[in-house]
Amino acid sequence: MVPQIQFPTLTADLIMKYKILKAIDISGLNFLSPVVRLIAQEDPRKQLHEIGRFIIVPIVAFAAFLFLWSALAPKHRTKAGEVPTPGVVWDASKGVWLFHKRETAKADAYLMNSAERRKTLQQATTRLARLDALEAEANRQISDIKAASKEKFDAYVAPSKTAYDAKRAEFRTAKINRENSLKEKAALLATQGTDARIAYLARIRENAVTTEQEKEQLKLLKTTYTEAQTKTFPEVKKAQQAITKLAEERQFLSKYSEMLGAGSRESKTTESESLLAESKNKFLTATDGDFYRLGNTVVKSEDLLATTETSHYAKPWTLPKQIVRSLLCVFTGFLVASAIAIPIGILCGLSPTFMAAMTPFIALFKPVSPLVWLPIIMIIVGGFMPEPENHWLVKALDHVPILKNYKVDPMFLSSALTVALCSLWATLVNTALGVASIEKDHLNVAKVLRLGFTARLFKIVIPTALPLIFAGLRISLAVGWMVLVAAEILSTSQGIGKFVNDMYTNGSSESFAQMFVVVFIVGIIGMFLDRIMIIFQRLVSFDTAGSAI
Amino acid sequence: MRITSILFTAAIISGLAHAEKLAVEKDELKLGFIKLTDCAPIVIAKEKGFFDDEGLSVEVIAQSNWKVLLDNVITGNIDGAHMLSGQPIAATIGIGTKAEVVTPFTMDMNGNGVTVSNSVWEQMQENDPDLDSDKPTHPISSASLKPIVDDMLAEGKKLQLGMVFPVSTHNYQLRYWLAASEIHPGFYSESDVAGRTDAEVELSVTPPPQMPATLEAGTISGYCVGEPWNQQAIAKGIGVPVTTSYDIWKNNPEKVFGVTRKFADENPLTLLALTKALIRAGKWLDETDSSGKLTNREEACRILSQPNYVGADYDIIKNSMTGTFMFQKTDVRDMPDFNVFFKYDCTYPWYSDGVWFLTQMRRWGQISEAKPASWYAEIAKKVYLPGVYMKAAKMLVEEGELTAAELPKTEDGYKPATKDFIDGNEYDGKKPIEYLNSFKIGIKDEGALSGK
């Protein structure tokens, strides 16, 4: 008799649970599985323990990091201000977002139809009127605060100034006195012998040393004095920031109202239409006159109307759009890299001779920095595109739906190619390794079955090597993402790198914190890219290796 | 309803005033600029809608340095740009990149400063105790710098100074300032493109926005640059501005708006429209009320402080743009002409300005061979386009944007001779050879060339 094995009955709930766990496993989000198991009431003690380890501990660690950061950052003073704390960085990210929102609002305003425009214009005008009062109030406040802090400031600076001035005067007289006495002694030297003269040299030396010491002392005092002068009281700073905020809003609203009013596309079209109607009327009704000129004016007005009707607000690049362009750029580079690396990698894996031929190139070019590649590639790409705007590739890409909004230009292509050149090595090497490690039995079976080269490639070689190929692609994408930001900084191709470079060169009080914002954005996007690659890698492989983080 | 209908009527009325709108060949343009306050005319023309009025949709793009900017203009990545006065001239005669670049519009006058590091400033104060006060007398010459240079030379070192580009106004102003107190800044030659032959100090190129950081790092001990990078240095305590280009040469031409000759030939009406918008922007920037106060500058500072334009703090931009300049924390002076965007016929592309830059290029050896006086005039005529300017300005007079009195009055495009230099040397644009030979330091040419 066969013993009966008791299988748990598969209820719908259980199936659901396993499906979720499988999905979590594939996406590499294993820290979520104890939560699912806990909800399914599977060994609660163990699950709570796991939740503690994989969810609570990381959160606590991150909180500790934030705490340390807030505590330590203000301690380090630089010429660009204090190192920003998490709060300041958060505010800066809101500033970046506000700039984006305002520019988008302007672009939208330009295209609005009249009903919407009227309503929005009404709101903007009301807000502008309100701003007058707010600004007057803020200005009154700051003058009060400034008056109050003026005394405080003078009191703060005075002691260091007096100390410096007094010491400076004292040392100056002392120096002159010493020099005079030395000069008097020098007058006597003419009649004195060697010993006296040698002794005199020592005195000169002594004088030089004293002067140097006094200079050092003065320098210290001067530093205290200058530092005192740079003192800004927090309340003044705060009031100034409030005024800046209001003034910036006014700046925006006045431009915004203009875009909603006379500057909108609709108003401009109406204007062009009336111009056209007028010139046409003139042309048709004139009895004599220069018909050639009049006719030309009509044609020109028609052209003007046509361009006005399709015109857009020339919106500056804002961070969200720059991020998308960076992503497009990194994927372009990644695709190029994959297209080169995978075939060559497969060939390397299949033929040890080919591998031997490729080894010097891999060894030589793999360690080259993107910062070396970029200028070279820029010059080469520039050579292919003497007139970028009329180049066939740029023109062709202008018709591609998404790409056309992100202006593919030689700088974009150079950055993408640099990404490709730096990131293809990981894929190449991994592919070669994957192909080379195919079990001989599999290939023997292929021989027995008399499979052709293509069938062997697609039925055996690639499927077996796929997990390693994807492991390589994952590294490539991560490398590419890191390289891209550097390439964009150097090539000033629009993207995250350009944003960082612009902020660095702006050197305003905000920019230091805005660069920190980019650190997090780059990090988060990099993390997502990695996750996506993990999912692909998991989907094609049967084992669980290489997906830990 | 009422507001929009008013706006519509206003639009139509203004439309009628502009009845002869230019049929521009290219209506979507990209203009480049460097993050300096004197890019203002381009930024203002965009933000105040002067480009829109001409039917131009303009994207304004920051460039990382002057070399990249010029290359982008030449390769056509951008259509035109805020340029150093020397750039179109140098490109045309083939110093550096060779390409024909022309200019119909001078963007501003003055606006540069010379900043030295705190330690150099201290030593200058030791050499000249009069400087060690809260408000020293100006102009400060480089005489108190001379002993420092000599001391370093005795130790086998050379004082390192920064400027922004080999053919920049800053390079020539800094050299002028140094040479006026007999500090030799070095000659260029065919084999020495860094310009250090016979030099007592070494000048090197650094992009403007990176000047304060480079000074702080100690790579250079001083620099000559436009705003806000001098004010930035004093505000952050990195260095001390000692003099301004206004003191070196009163009302010196500074930036120009440059395009390639190809662009100018293919798009004459677009260039005219651009020039019109820029003249209006210049006028707007120099608008004053009855008491002579510059009325629009604060708004301009607000606009320039946006991160996509100059991006520095409003307070720092304001220091120099609103008619004052901060030399030390205790020393904020009135300098109403620190930035001139329209007054004194500033925007007109004067041939004599072009000739001055050519004489300086020859003086320091960037032009390696002697040229006759006629050559100087010829090159200036090739690069500067006063014809386009006058046409644009006259159209603006017809449209009521300018008054006839605001048109520059000149017959030949040369400014009268002037002695407004720190060393009092006289400059007459029609006598370049005599001018070259009047300098103590600098290459001299045979007097016979002046007649040719």
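Please read all numbers here as calculations on a predicted model, not as lab measurements. Numbering follows the first chain given and starts at 1. In this text, the rigid core denotes the largest set of C-alpha atoms whose superposition between the two forms falls within 1.5 Å. What changes on going to the form predicted alone:
If you assign each C-alpha to whichever superposition fits it better, Lys238 and Arg265 land in different rigid parts between these two forms.
Relative to the larger rigid part, the smaller part rotates 13 degrees between these two forms, based on C-alpha fits.
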Contents of the next structure:
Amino acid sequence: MVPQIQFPTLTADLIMKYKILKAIDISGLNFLSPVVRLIAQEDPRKQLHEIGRFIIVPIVAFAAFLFLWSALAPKHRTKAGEVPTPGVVWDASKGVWLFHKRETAKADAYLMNSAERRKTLQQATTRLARLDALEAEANRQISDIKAASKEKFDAYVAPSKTAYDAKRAEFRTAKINRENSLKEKAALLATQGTDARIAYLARIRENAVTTEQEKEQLKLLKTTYTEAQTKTFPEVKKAQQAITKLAEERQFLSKYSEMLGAGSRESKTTESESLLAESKNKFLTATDGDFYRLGNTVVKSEDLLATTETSHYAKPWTLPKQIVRSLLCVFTGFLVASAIAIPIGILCGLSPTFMAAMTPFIALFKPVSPLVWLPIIMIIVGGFMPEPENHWLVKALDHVPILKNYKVDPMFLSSALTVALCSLWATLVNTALGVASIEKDHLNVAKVLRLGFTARLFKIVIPTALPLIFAGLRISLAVGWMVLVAAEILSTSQGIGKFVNDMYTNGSSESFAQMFVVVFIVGIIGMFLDRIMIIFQRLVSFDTAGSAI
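For comparison with the form predicted together with its partner chain, produce the structure of the form predicted alone.
Here we give the lone chain, stripped of any partners or molecules.
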């Protein structure tokens, strides 16, 4: 009698565990698998070891990186001040977000109705009145702190100043003595021979060398003294930051109150309606006068009212909005690159002759830098759009619900096409490789079944090559995201690159810190884009191999 094999029954907990593990595997977040297995009580010792390796060790490594950054950054000074520490960068990121929130609040205030506007205006007025007391207290505190820290500052600066002044006086005296000695000897040269004169020239050269050495020593002492003068104390810096924040809040609340009061759209509309009624009344009741002028005034008042009723607050570009525009730009370029690369890649994979024809182009254009492509594309796009505001494409895109808010102009198109030209090669090559790797037996069976070219393409070729196609798309998207920032910096197209360029031009210490904020934002967005492409790649893959990091 053959014994029956008893298979374990899958409980709801096991089913849930395997579903979670499958989702983690597809998303490429395999470092979370040991956590799920540990919760499910699966070999706890092994899972703790895996958690230590893939979670704890990276956290410790990143913490060490932050520690070294905090320790080394203040030691290097630039024209924009000290290199910002992680704490300064974090404060800068909060400042960027606060600016965005305040500008959004102004835009919302401009459109508020009467009841809500009056209530919000009262709150803003109350806060403005409260700021007077807060600023007075902050000024008193910083005066006390500066007075307390002045003694420490003088004690810190005094040694370097004393050393510099003493050495400068010493070198000045020594130089005068050397020059006087040379002048005395010069008076005797008229009666002396060639050897004495050659020796005298040597002493002049020696004096020049000594003078230069003394200048270098003074320069070093001067640098030390200058650096000492820039010494700041944490308590003073903190107090100054508090005053700056209060001043920025006052500036915001003043403009915010204006948007809630006479500067609101509702108030401006009421004012325009009053002007229109007045101009109409003058035109209709006038018995003599310049009716042409009065009529034009009525028409202009009507136009002003129509414009005011549909107007919005001129909100400046903030970093969150620039991020969205950059994402729109990179996906536009990515879609263009995919539309070009996938068909050509399929043809290359199907036809060795076509592949041979395309190889020189791939080898020639693949290494070209985006900084070379961008000016060329800008000129070409400019040729197609000599008057961008009147071009049919720009006008059409101005009516697209999402795109109309993000200024799709020639600079946007130039950046997107640069992304496309630099990122299409990985998709093209991987598509060609995937198509060329299809088993010949599959194609032979298709011939036996008398499948047409279209049927073979969509039922055999593309489905089989999809894993490699998506691997190429993943690389292309990563390349496109890297290329985009450089393209936006060069083209001054609104986006993350424009933000970086503006901060670099500003040159302040706060702007320097905000550039570091962009480094992390670009890295985090790039990481998420890569994770998304990994999910698509895993969904179309036929194997269960782990995804790349």
